[in-house]
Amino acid sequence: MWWMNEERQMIAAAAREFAEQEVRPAAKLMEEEEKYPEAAIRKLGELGMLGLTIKEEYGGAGADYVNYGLMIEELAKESHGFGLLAYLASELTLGLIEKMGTPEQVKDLIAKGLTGEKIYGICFTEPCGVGNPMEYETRAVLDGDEWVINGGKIFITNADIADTFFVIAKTSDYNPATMTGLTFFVVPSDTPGLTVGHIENKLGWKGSHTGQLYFKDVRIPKDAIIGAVDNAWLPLNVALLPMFATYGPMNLGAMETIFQKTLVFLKSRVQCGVSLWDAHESIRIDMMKMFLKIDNYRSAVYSALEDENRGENISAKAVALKMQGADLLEEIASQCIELHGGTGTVYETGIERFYRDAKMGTVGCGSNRTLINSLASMIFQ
């Protein structure tokens, strides 16, 4: 593969140990107990492995984004569900205060969560949907050197997990055309007055602990924010949405399980003295099939990484790696489960839960359906 050589081979291969000896059995739990995987994430801050993308002089790795996705590749075929958490860590809070925090709060909350000391959560979506500023009704008054904030957010990830959250909150009326009227704050969980209401009992992505958040006169120093007041909403969206990429080697690493997991049991299982693999050449054209689709995602996934090395702005290309790759894990999930047989339904197998966290992937960070409205806005504007 073209763009592979020595160190990421070496990163490829300490993020697969690490998904072996630490993911696999935080796995296990996080589908039947529900647990967050907090030591397996701590382990990865102290390995480093949280800070990738982190510039060394704010105590990351300063590695490019191709040996980020390989990390993230590995530890997603153990669990797509612990990949999401291990990108929450990393990129989608770490990497964002990098890009819109100050110098000062990039080296305090940067060096807290890259070695696992502390964990964040992000608060954005309320009743009225994720994408929808202008109904928003969080709320955050300046009271002297005090914001007071007002409302709540549903869907929260790390609701009961995080130690510190970054809230969206309106500090005034939100006007569309300048997309001004939001600013970003930074909430210690133990602040009085937010309070943590029902964690939700979702389909898949166990483990992750997603819920409602409740502010009440909840009150944090004027200095608390991140980026300016009133003008959140436009570097947040042009920071998060090269984020979107990530997705890719998560959905990529999930594909690959599946896959040869399908394969050595086609190979293996016997009738008549005759392989299902040996017997059947429509089933080894659906493979090669699925094959081909998870080598062409591969290619789009890495190409994609490269390119924002380059530094050319991936936004587009990451929104459609998050949409395409999500319905594609699907898909290849749906298969293999009916390769299978009846065992694929079948916890012990290790498929179905990969099919229930790829519907996850289809509505999570924004469903599919409003992603590809939003990509026709990119592509044809």
Second form
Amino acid sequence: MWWMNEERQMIAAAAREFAEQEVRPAAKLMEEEEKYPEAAIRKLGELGMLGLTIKEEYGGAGADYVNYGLMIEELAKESHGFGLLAYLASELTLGLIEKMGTPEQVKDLIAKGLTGEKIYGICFTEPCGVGNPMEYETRAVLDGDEWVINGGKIFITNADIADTFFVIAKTSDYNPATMTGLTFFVVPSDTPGLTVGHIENKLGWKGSHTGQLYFKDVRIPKDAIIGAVDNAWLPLNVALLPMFATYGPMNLGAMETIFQKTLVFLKSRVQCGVSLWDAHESIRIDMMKMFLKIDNYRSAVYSALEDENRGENISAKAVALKMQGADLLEEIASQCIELHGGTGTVYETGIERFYRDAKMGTVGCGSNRTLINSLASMIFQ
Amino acid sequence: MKIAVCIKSVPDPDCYDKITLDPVNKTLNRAGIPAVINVADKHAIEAALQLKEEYGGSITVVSMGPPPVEQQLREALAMGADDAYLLSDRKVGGADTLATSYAVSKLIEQTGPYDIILAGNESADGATSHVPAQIAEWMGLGCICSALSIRVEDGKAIVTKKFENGTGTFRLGLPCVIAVNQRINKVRLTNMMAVLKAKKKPLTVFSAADITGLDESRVGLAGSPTQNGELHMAESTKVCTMLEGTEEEAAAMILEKIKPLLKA
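Hand over the structure of the form predicted in complex with its partner chain; the form predicted on its own is what we had up.
Whole complex next, starting from this chain.
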């Protein structure tokens, strides 16, 4: 593969070793007990795997985005949900502070995030819908040297886990033409007035704690904002949207696991003295079609990450990778379960959970139906 | 404390089922099989890291093989070694364990001196366990194989060794050669920062001509008294028979099957 070199092979091998030793047992507890993989996430920090792309001057490894993608791919081979949590604990939140934070925020938040000492969460969605900021009800009002936040958020990942949340709230009426009126705030989870509500029992991404947050007269310092007042869309566009590309290697890792497990099953499942693989041309054709789709997706993923390395704006590509990958993962998982027959629906076979996670991918962090509309705007307007 | 660790690049044991035999040349066809650091050698690197943490010093990894072995040396540097040396030359190719140990001992002499020379107890491919003891013999040093623990006291290495029916503890003068058993430790996970820094660590490649005092008649195929004989792929003729019926019926059937063997 054109994007691989000696260093990247070592990065992938180190991540694979971590995934097999740490993520595999953690994933079992995530699925069976809805347990957040705290020890494994913090161990990522100990091994320099949180904030891999964060600049060395900020304490990161200063690696490029392909190296980061290879790491996420290996983690997601064991658990798509763990890949998501690693992304949230690293490039999504730390990348936001790196690109848009003040020097003080960089020093404090990044340093603690890199080691896994602190875990962060991002709060967007409200009952009116994530893509409907006009009707967001969470508001922040300046009172002397403090912002006072009131409102509520839903579907917040790490709701009862995060040490600090990065919260979007209205600071003036939202203007859709200029996309102004929203501000990003830094809110420690132990701030008086901030309470955690119901944690959802979701279809997939088990072990990622997704829940509600309530803000009642939550007071934070005036300077606890990311970027400028009324301009949350700048951090969103500069830091968050490009990192949607992370869903690429996440989806890819999950697809590869499902495909490999299915291939092994088809070659070892013998009926009337012949393996299913040898007996059925149609099965070989189905598998080959899937292989080619995964291979094409892999090329698109690492091509986009190389573009990111070159400093190109990959926001549109990143959104497309998230959408296409989620759909493709669902398709692959569905087909592989069918090729297994009843065995594929059994938890212990290790495939059906990827199918559930695939469906989460089509609706989580911006549903495909919302994102495709945004993508049309990004490309054609 | 200066520590040298001998490592060997071997075909990935996870891919052994993909290795085939060239029926004409009687060699293993390793095309497409990834190379990795021999597993026991990784435990030797971990042992070196623990000794360095305890007593300070430096870790040098050495190996012999074709240029792609640089990749495995880089991996060793990523694990925490400080520098690396590779002896790579067609003249040393095709070596048996005697010629290998001679060439590696010369490489160690050239890059040393070292206080402790570590190696894995055996390689995953050859599995002779010859090389560590032979290196010690060439260098005139004491040697312990199958080490389960190592510490240093009063300038001596205190090494516990595994025997077939137990363990024994030995005191060796430094420098010495120690081949480690895989049970000696758990190899730590690799730090990503260390991977990225590995490319900046020194890795030197020597040819045979670069090694002072190397007797070329003792290296490579020419210096190897042992040669491969006929090689054959093992054929599995085992057949699994499924016994049906109740547990008691199946137990009776098993008994019938093994009775003739017991008599024999």
